[in-house]
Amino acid sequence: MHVKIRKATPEDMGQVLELIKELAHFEKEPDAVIVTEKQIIEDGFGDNPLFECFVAEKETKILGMALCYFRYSTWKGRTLHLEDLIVNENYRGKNIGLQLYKEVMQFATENQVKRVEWVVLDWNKNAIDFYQKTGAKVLEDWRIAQFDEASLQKFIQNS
């Protein structure tokens, strides 16, 4: 399917937020999204944008999106983290995800990053197979550690 891949604008963030919610539902955490459209606009399009977002658009409908941001590796230097790549369920299997993925990798190349990384759930076999077919390594020996907001507050208060 032919779609236009472009950088997102603040006006796209309502549709982007709907895709984020769709992804949360797909990942079996439908109530996890607490970010608002206003917050996404402020964080992504303010004086110090925290992320880049690319959208796949057909006419005026956003069918998919990829959101990424720069990180720093003490071993490699500047890297890029792909936070989310999602295509609306009704449009999957039409190479839209691949087009967004290529756009992120092109962005990484243009910005001369030393590594692009992302997280994939161990049960998402379709995504794992896709990434491996593109030449990406899916690491099995690293674990993700994180604090949610409540755990962070509890740690700070108790330490």
Second form
Protein chains: 2
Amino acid sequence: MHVKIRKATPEDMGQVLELIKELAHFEKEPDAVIVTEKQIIEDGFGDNPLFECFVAEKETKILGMALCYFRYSTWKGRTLHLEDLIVNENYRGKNIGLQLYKEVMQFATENQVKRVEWVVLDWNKNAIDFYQKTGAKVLEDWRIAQFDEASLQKFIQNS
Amino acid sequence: MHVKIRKATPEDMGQVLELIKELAHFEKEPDAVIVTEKQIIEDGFGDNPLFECFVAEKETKILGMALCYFRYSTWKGRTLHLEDLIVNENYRGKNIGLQLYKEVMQFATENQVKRVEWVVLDWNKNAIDFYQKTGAKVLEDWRIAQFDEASLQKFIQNS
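Switching conditions: you have the form predicted alone, so give me the form predicted in complex with a further copy of the same chain.
Whole complex next, starting from this chain.
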């Protein structure tokens, strides 16, 4: 499908947030999204933007989005992290995801990063197949560790 | 062991880089470190620093380091990523790692992040045990996907 791929504006973030909530539902955590439209606009479009966002637009409807930001590897230098790539479920299988993915990788190349990284659920075989077909590697031996807000507070208070 | 925990300065980065190379050796990729001292100083101490680094110092020797930077969760908001926490192998088991870990978590709390995240190799049982004892979760179902520089170039050229 022919869509326009462009950088997101603050006005897009309402529709972008709908896509984020759709993904949370797919990943079986529908209540996990606490970010608001106001917050995401502040975070992405203030003096010190925390991310870069691209959207796929058809007429005035946002059909997909990709959101990324820079990270740092102490082995390699500056890298790019692709946090989310989401296509509205009614518009899947129309190459929109691939167009967004290419845009992010183009952005990575222009910014001369040493690596692009993202995460995928191990049961999401479609996504894993797609990534591997494009030449990306899926690492088997690394695990993600995290403190959420509550466990971080608890650790700080007890230490 | 009593060490001074403080923010790193550009002058520390030579010793910090030695620790980074020590970790790469431990993780069985001794040749993977391509970052130079000059590069890491530019990246961390320029107009737009890509990371925050803390060191554990005894007299003028750097015995350990922790390096982190902010990321963004579209579900939660701003998060902190702990990229590396390294203690010189001759000084392990002396609580230096814990002191650096606490410093990073304190920094996270002061910056009101919604989550702190890092990665660990699935065979590094000592590290996993330590993290879990502090209340952190190790996620089993997420995998890391990545393009390195060469595969990214190849993808861009073929697409």
